[in-house]
Structures are given as C-alpha cells and as structure tokens.
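Next comes just one chain, in structure tokens: the form predicted alone.
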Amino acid sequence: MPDGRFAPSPSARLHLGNLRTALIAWLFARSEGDRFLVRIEDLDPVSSREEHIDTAFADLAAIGLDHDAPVLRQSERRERHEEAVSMLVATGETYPCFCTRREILADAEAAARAPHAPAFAYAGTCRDLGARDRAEREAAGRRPTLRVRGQGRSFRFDDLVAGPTEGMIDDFVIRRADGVPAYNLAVVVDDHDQGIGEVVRGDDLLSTTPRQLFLAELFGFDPPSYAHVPLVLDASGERLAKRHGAVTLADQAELGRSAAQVRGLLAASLGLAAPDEPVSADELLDRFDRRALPRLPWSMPIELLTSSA
C-alpha cells in the first residue's frame, strides 16, 4: 500500500497552515486504507526543539488525526544519511563545494533567470577545481559542503495537485558544511526506508520535487507519488507565519476557539464542511474527493486570526 506521511520540523510549533497540510496528507492515506506515519525532521541540532514536537503530536491528536507506528526521527539515522552520501561519492557524482553563501547568493541571482531553474540554483562554480585548488582553500580554512552533479538537467513528473511540472536540476547540496546531511537527500533517503508511496505537502516545496526525483534515481529507488497543495495565507496574501496573530491551536485557544473548532475552519477551506459546520475527522473522510481539492491557496480571514466571532 502506498502509506502516506506527514513530516513536521519541530523549529517551530505547528501553525494552521502546517495542520491544514496534515490534514489534507491523512486524508489522502486514510480514504484509500492506507497507513499515516508521522517523521521527525529534526536534522538540525540548533533550531530542533523537543518541546515542539511534543506539542505537534498533541496538536494532530487535538483535531482528530491518528497515525500508525513508527515514529521515525532523522537525528537518528545520521549512519543511514552517511551511508547513502558515501554511495553517492562512489559514483563520482558528487563535488565538495568550497563557496561562501554571499558567492552563492550572487551566483545564483543570475542562474534564477533560467526557464525553470530551482530556487537559489548553483552555478557550478567549484565543480571542476583540481586538487590544488582544493587544497588552497582548505588551507585557508574554508570547510566544504558535498554537492551531487545535477549540471542543468531536467526532470518532469505529473503532480496529483499541482499537474505537469517540470524543474531543472542544479548541483545542490547533498551534506552540509557542518557534516549534517542535507534535506533533500535525508526525505528521499527516509521516505524509501520507511515506503511512502505518496507524498502530500505544501506547494513550497514544488521546485525542489526533481532534485529529490534526481536522486531516487540515482539510488535506484522507485520514488512516491507527490501532491503539492496550496499553502494559507493571511489576509494579505503573505504566508502564514507567527507575525500574523493566532497562527495556532493554542493561538486559537485562547481566542475562544476549540480544536473541534478549528478543524472545522480547515474542512470549510478545503469545500468539506459549511462555515461553523461541526464536522468529525471521520465525516471528513467520507466526504473527501482528492480530485475536489482546492487549487488556489486560501487567504485566512483577519478576524480567524484576531478574535473568535
């Protein structure tokens, strides 16, 4: 079966546009029969908080969502992440990178103006440095990230919101300079281990979708399918974000809004339920059509974020 997953990264407490997102991934696991797993994107030691991934479960139990075990948490599959980065260098697919992120930045500015290249795409300075080059700057104290040979090439892929999507494929970041693996590498890494066949997220995420395609195919896996969904934003258009008031269920709580409550608010944004309807998670399933799914994001109200009339 193809088990669906929902994948938070505990920097932050979960707002109303991540639950949305949680919402919707559950939906699409549980109408077809198939497994929910929650993973635990908490690669970065610095910005990780256990005190968040503690109140993200309670948040997805507070609006009705159940999951199946195991929890995976990447932290602790730092020797998988390692293990598969060494099978990418054993392809002489992969570079170190000695470019400083103001370089990066500045190169990139030009290469985003290629059709369809991804965001902050790399211009490939240092994929061709000899040996000397390389050892001048280690020498002058400049540590590497570990780059994988994308050079311009395209991947296309039918997303099951989103529809036909094509993306170039720069040479991005597989390990960062501090030795963590990076993201894109550690969820195709982990979404392979764990079977995910289908992948629900917010369309943020859309212009990385090939690299992660790229490297499936390196590994040889046979990589989900992807479901990008629009993201909330607030009442001017910006993405939701902690600056723009009740961002979350407690935000809510303490405007007078119950977690019953909200998830209702999230039913009405996505057409399965009346404003103010009350509506179970289980009546939410029977009602769910994937094809039905909203294709525009939805601009939260100033008032849902303000008050609780």
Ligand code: GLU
Contents of the next structure:
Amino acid sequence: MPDGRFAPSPSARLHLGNLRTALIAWLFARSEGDRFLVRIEDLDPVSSREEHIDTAFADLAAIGLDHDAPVLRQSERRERHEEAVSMLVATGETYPCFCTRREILADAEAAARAPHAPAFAYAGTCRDLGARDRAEREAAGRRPTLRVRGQGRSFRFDDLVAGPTEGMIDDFVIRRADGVPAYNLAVVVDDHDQGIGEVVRGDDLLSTTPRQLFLAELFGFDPPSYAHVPLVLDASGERLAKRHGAVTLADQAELGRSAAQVRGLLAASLGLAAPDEPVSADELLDRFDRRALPRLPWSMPIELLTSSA
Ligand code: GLU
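Taking the form predicted alone as the starting point, write out the structure of the form predicted together with the ligand.
The complete assembly is shown below, putting the previous chain first.
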C-alpha cells in the first residue's frame, strides 16, 4: 500500500498553496484507499511554533481532509536521526564542514553552473581538509556542519507529475552546525520508518530529491515514488506569501469565504470543479485522476486574495 503523507513545517500558518498541496496529497492516497499521515516537521526549534501546529490540524479538518494516526513530530525523533547520522559516519563518507553561509553561497553560484547540479550545490571546499586545518578552525570556535560525500553520483527518477528528472548529488549537509539533523536526512528516515510509499509535495523540493534517493540507497531503504506538484503563485508570478493578501483560511474567512468555499476554489484550480461549485471532499475523490493534474503553477487571481467577490 503506497501510504501518503503531508509534512508541514510549523514556521507559519498554512497558506492556500500548502492547503492545495495537502489536498492533492490526500487525493492521491485516499483515492487508492491508502493511509494518509500527517508529520510535523518541527526540527528547527527556533522557527517552529505550537500555535502553527494547532492551526494546521484545524485548517486541514476545516477543508475536509482527514488523516490517520499516529502523527509524528520530528522533534521527538532526535535519537533515531542521530542513529542514522552515526550510520553514515561509520561509512567514512562524511566530513565536517566549516564554511560560512556566505562562503557557500559564493561557491554555489559557480557550482550550480554544472549540468543537473541541485540549486545551491556545495562546491566541496572542506572535503579534503587535513587534520591540522580542522583543528585550527575548531580552535577558532567555528562549529562545523556534517556533510556526506556525493561521490559524483547522479540519480534519475520518474516523477509522477514533473516527469523524468535527473540530478547530481553534491556533498550535502546531514547535520547542522547547531546539532539539528538536516531536513534531507530526517525526511528520508521518517518516510521510511512510517512506511510512506508515495511522497506528494511542492515542486520546490524537486531539486533536492536526488539527494534523498542517494540517502535511501546508503541506508538500504526502498525509496518511495514521488509526485512534485506545481506551487501556487500570486498574479505576478511570485510564490504565494503573506504579503500577497488573504493567503490563509483565517484571512479568507475575514473576506467572508468559508473553508468549504476555499476547498471549492482549490478544486477548481485543479480542474475538479466548476468555479463556485460547492463540492465535498468525498465528491472530489470520485473525480480525481492522478494522471490529469495540471502541470503548471496556479496563479491565484488577485481578487481572490483581496475580496470576496
Ligand atoms: N516540511 C516541508 C515543507 O513544509 C515539506 C517536506 C516534504 O514534504 O518532504 O515545505
């Protein structure tokens, strides 16, 4: 059973783009009679907020998306993530990296010119640091991230929405300088441990997926299949964000639009309902065809973000 999931980071309230992705992920899983799990990606203690976890569940329920138990919180999986980091360290394929963000961005610009390089590919500056260089940097108080070597590998996969995709593996971070497990590591371990067979998420994560396939191989996991869905943009083509207006269910409610009406809007954007047609989540299940999803981003008409008309 290719169980599915929705994995929000509680750093802000879900916006309509997140809800649209959640709706698609729910449709993928439920239309096949599979389980649909919610995982809270609260790895980052600084940006994660309890209030955004509460509203995420309330918002999903309000638009009619149910989910199965258990709900996993990544912050409670530190030991498991550390164990996975240790496994990679034991392969001898990891190294500490002392580069600052600014150094990496400068190098990444050059590295990204290579064909199929992921966005912000790491140039490998600290790969071959000798013991003395490492000791010097540590003595200077620099705290390293931990990277795994990409070994010049590249991965191809058939994305269910984006189509055939290929990407090179850079030496990427598996543990941050503050000790927090990196997103790519945690997501691979958690999807595996939760038995997720089908990952449906925003296509901003398409370019990092080869790294996740690489980690799955290193851990000996069967990788899930992937469907990366186009994001929601504002009328001028920018990724939807708070400053664009009524982007959350609460904002939409203030404009007088109910959660059911927002579900209708999202459904219409997917070609599953006529504009303003009232439609239940169950009715959407009957209409859903995973092969007929729009492949282009949805540009939200400005009036939906600013008025109820
Ligand atoms: N937590 C990520 C986000 O909110 C999604 C990660 C994933 O689906 O793999 O963007």
